[in-house]
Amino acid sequence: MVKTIIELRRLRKEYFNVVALADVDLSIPAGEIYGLIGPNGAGKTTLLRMLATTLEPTAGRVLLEGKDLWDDPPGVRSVIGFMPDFFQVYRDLTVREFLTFFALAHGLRGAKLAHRVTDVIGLIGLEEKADELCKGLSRGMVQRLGLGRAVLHNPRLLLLDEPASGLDPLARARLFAVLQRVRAEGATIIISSHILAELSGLCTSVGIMHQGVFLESGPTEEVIRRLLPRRKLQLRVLEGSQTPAANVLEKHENVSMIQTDTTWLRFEFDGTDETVSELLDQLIAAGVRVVLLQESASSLHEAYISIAERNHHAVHA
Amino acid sequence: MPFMHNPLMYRGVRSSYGRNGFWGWMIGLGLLLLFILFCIHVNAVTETEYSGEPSLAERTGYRFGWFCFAVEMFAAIVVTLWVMSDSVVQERKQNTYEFLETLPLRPSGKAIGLLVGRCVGILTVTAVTGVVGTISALIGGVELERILWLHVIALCGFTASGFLGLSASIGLGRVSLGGLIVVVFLVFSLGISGALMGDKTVILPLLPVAPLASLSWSLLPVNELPAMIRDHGAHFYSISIPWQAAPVILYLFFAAVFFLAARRGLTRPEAPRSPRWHGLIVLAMFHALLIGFIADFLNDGGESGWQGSDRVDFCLLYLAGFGGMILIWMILHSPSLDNLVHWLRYRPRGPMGSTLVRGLFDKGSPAWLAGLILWAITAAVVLTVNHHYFHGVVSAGALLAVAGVWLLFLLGYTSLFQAGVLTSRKSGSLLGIVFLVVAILAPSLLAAVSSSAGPLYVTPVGMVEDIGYLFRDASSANTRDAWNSLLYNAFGGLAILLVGQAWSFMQLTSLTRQVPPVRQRQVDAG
């Protein structure tokens, strides 16, 4: 049985006359990379800040491995890493001193502290800036340093609020590589973003938030399938194979809505992974020279749009 | 956690020493001290030529020691307050506050770490001036014991003002009011020491809480101390104590109170600095402390030989102090708009009595509810003091009249303040400080400048005056005259407060109507 790391019970947050989070119930299994999806104002940051113990709920409880967060906030903070959506670093410290500051807070001492700080500086790729003041760092470097701070103590739960905003593609790829490594070391990661394309390849589970409630939550594939029963696939073939590929697809009973451009054949597919595999066999048997068959990267995006529109119509009906 | 393993201290040391021009400042301080020493020496040479006693070394040492200790006291108490009141505010401004919030340290560790870490420079300056000043003052003939007491006062003052600044900084949100706090502190300290220095006031033992007074008294020859202190000494109730113990005890009391407030603020981000019951206990303890320092002067057989009218003055002072503390307590506990709305929405419902009692201690309930209870306590305490200490020297009717007017004033100020919070949606502490300036300091200064008591009658200061008239009249047991006198003198102030109460009532009524229902952003989850 998979262990639950975070459990929300009727969690609620009100600001004056607005409910930012409305009696949310949710469980997140350990070891997941859980993506929080939703537009600005959906309640993602409020939820993350409550999980990070920087915001108190109006009502309800948050359990971390079965214990209420507010029973022992300092104890909870020692097993959580949190990277807020917008932050600065201590401009009067060097990169190494900045990380040492947090390492001390997490109880590291002596050689162990020095090794860990050096490791993290390597992990985030700031070796050349290690002994320079933080005030000279670029936005991307500050973001990496913030991530380094959050993973410094090998947290069991890592909370990241829009971590990739403002990063160039290379820095973003590096960030995701670091996250995969942190997850491999056993951490559970909750990450919020409104750039869905970046989450679809990363997250094992997602929760779609809208106006303070979860509209959907679960493993990424399941959520997409629930919202978009017909999967969106795309096929890339070598030149000259497009026509036979299109013929195979047109004849296949699970395929519909085929669109072709110079490089890709895009289509909707109603079936499981197994039937996708069978389709691939059929294409190869028909002499189609397949380069790539994959889920469309925009599935999560379309799933979100689908549910948001449905919800919008329901509210205005 | 060992001392230097506190990350906040590590940060303070790292960011101070060797950066931000720290050593430049230190060299500047050293040069300034040398320059002052040179000037003092030149002056002392001239004076010694005229009169041989004391010697040149003693004269120079005494004066230079005085200067060094002044720098030490100023840095330890005033600059610390300034720096600490900006500490958390700066973290918020620089978007690093969440780092502080999520540090896995106990709140006590955070509070102490912030105090020491932020004040590394101040501690260095006080250490340098303290050592130089000690050597200098010893040369100048000041006893070592008195110098050590001075350092103890400075250290306790540093702790108290540091935690006061920290707890204010946590509560002030994004608005930096450090400068304003310093001004208030300075004005109060200097004002008290300037206005009350003399043998005719019972609060003389409390005077050294003002840094300037404690500095002066520490270095004055014993025969130049105020006569009451020199001849009678200081007492805590009937226990004889050195006069230096009074500021030390008061500073330690404030340090403990503000440490607990800061600790609480660092534990739960949205908690008030202290729960209401905590505030009540602090209030009672503080009042007991103050009374302890001045009670001995009230003994009929005491050496001070205070007579009947002085006991009335004491009662007046007692009431004024108590009223002032209640006012500050109410300001600190006036709920923010969010808390008030939360209370209005979720306030306990049930039998009237239990609802009222639970409501009094809810951080969101209007402070004037609690004010009613405090007023009742005040009235009971004053009546008891009058009965036991003064054997009914003031008539019960007059005392009730005073208590009644205090109620009006307290409710008036609190409701004005509450209406201000609701209208402006600013934090309670922010408005509280503004209120102190507008309602107390400004009229007091205006009265001082214009040499007229008129502006005071709209302030609690004026209220004390009114009560003074009342008591003097009441001591002749003529309650009706007392009431007439009181109403005549307090008419202007009461009129303003009635307007405030009406305004506050309208605000509260309007808010009560519009608060529920919550705007539910509940959507179709299907």
The other form holds:
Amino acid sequence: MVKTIIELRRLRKEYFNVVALADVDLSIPAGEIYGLIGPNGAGKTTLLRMLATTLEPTAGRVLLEGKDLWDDPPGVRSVIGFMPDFFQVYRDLTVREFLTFFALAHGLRGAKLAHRVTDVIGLIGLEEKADELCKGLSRGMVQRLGLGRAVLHNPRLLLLDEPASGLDPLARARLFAVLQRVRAEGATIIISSHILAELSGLCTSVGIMHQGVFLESGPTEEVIRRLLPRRKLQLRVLEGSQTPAANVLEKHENVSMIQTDTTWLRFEFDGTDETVSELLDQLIAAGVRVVLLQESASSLHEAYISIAERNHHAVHA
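With the form predicted together with the partner chain in hand, show me what the form predicted on its own looks like.
FYI, this one's just the chain on its own, none of its partners or other molecules.
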């Protein structure tokens, strides 16, 4: 049985007359990389700050491994790492001095402190910068240093608010590689980001938020399939087979949105694997010389756009 690390029970946060989080119920299994997705104002940062015990809820409870966060906030913080969307480094300290300062704050001392700082410098890939001043680091290196600070005490839960904001593709890839290593060492990670392409490959589960509520939550592939149930198929045929192939597709009740070029036919399909197999039999029976029939995976970005548009139309209907 998979262990639940975080459970939200009717969690609510109000700022005067604005509801930032609206009575949310949610469970996140241990070992996940859980992505929070949504526009600005959806409640992502509010939720992360409450999980980090830097913001008290208006109502409801947050349970970490079955224990209420607000029964012992200092004790909870010893097993949580938090990297906010905006943070500062001490520019006139070296990378090693910066991490040593925060390791001391976490109670590390002596050989254990030195070993952990060295390990974290290796984890975030800053060995060559270890004894250089923080003010000389690039934006990507600063983000990795912030992540290093958040994992110094080996937290069981790591909370990251837009950690890849402003990074170029290479810097994002390096940052996400570090996150995979942190997860492999036993941490559960909750991350908010607008960069959906990277989240799709990084996150094992996602939650889509809008105006303080979760519209969807679950394993990434399951969420995509629920939001985009119609499969995207591509059919490649030999020259001369395009017309009979198009005729078969146009008559099939499960086929829609057909697009064609010289040798490829692309279409959406509402059916099971068995129905796809039946379609292939029909194509061959019609004399279509099939080279390849394959499915294109829908993206997290497409799924998010789909639910965002549906929600927009529902609100303005």
